[in-house]
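The chain below stands alone, shown as structure tokens; this is the form predicted alone.
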Amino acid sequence: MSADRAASGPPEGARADWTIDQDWARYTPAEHQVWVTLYERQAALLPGRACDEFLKGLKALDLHGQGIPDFRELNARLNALTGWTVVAVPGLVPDEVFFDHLANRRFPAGRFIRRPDQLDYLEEPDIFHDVFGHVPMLTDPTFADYMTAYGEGGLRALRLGRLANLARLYWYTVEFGLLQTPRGLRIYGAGIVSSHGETEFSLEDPSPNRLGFDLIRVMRTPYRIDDYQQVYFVLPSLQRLLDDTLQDFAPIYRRLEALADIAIEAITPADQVFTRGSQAYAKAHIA
């Protein structure tokens, strides 16, 4: 998502909305083969465990092994789907900065790529996970029509100090969402999809719990981004976001003011389980 820091003005070499070209051309014979080696592992993994909206964008953009995709190419495609395009930015950017790009359907992408050493695990997003992740949802109407009402709800919360409940929306939907379909529970949120080990831990591992969508529960639920998650959030449809997300949230913060937030690893009565996590990673892995 955003970085968060104050916006005291784009570093140097970046314009005014912190974009920067992405200068395809720098990228090198390695960094190309980053991505195939990371393009390859997730098209194997993934049908079967992805959305149908997912594997369709990935499709539609082709985005298949050869390299580094050209934002020039790419978004020829992708405007023509949805009117959204991809604009290159140095790293991680201050929240207005963020929500102004999002609500004008502009998704910032960095330009660099991990190095080999780095398949598995790398702390800040890198242009994998932003386009492999986030952009194939974006060929979707619904799904992109939800980021776009993300984007001006995010400069609504900045003015109403309530930044921290709408980011656990991100994070559980555009990042860490989960779908029902007739075919079994499947993956939209693109830290999941560009993520080789938590595509199968999401879905397949006995210690997460799986929890139905509520937009209030959601908002009160801190996450982990230092691991794999220990609660996925089951959306009944993409449509349902977009609702939810079209609605005047100021009561919703109103009524947030007097909520306790709900531990990670909590059920509640009032939740549908979808799985009963034994929370055995979490309880390994992390202090």
Ligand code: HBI
Given for the second form:
Amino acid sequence: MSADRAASGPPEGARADWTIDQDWARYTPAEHQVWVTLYERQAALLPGRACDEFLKGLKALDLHGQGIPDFRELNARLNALTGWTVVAVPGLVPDEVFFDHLANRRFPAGRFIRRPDQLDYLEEPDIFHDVFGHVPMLTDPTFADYMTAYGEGGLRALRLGRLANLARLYWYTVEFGLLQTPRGLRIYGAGIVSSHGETEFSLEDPSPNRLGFDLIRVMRTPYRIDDYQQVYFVLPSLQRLLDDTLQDFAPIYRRLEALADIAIEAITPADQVFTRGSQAYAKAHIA
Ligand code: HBI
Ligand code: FE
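Having seen the form predicted alone, can you show the form predicted in complex with the named molecule?
Zooming out: every chain and molecule, the one shown earlier first.
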């Protein structure tokens, strides 16, 4: 998130913490229909691909395909489960604002929904990505605590000038993480579960590498924001993610100063390899 935007403060109509009212009554039938279309596509694809925690959360929140959820109803359910709430924001918010919300168990979600001609790609997170993608995992107590720890860690990383490293952890877990289960690899990352194309690509395509999760390894790996990932990291359990994140990152940041980044497509001798990808997709799509 750029500093100029952070310096300029919240846009008109937003509160000091960048939140706005959801104004649920203002969504048009066409906007609700976009939600329904996206919901139905993903609901058909996710059984057997999304992890149990995600599917259970989706059900517990009663996020069915009838239209854009009303945060008042969503929050009543979510808050009772893990103490989290969803707050509406106009779009991307400055890093410090974002982390402060997470540290206080508030998840900032875009209020707008993509247009019908943008079903597969958009630059800023909309309500489908944020609510369908992120909120089901916030019903899981372990993941809910991880997100809080991440927000606290984000505020510390900002002070230490280490946000670039910590942002990679978010990217490769919260957005694009895979989970190892007794029945095979499953997705939990919001960027995947909210994407029709990447749901299949992340699990089934021969192109990307799929490597065991290692905190420092992840923080040394750049990512791409413009296309499917070239590498996914596989967690052995959600508990591992929480445990790793509860440690003090200051010594880790000091170690990272002496360690170079790892090329996005590289596999190192220390990596636990689930899939050695062909990288065919990435090679065919180099701009
Ligand atoms: N704002 N609304 C919103 N959503 C995000 O995911 C987000 C953000 N601001 C900053 C930010 N993410 C990054 O700091 C994290 O992805 C690390
Ligand atoms: Fe996201």
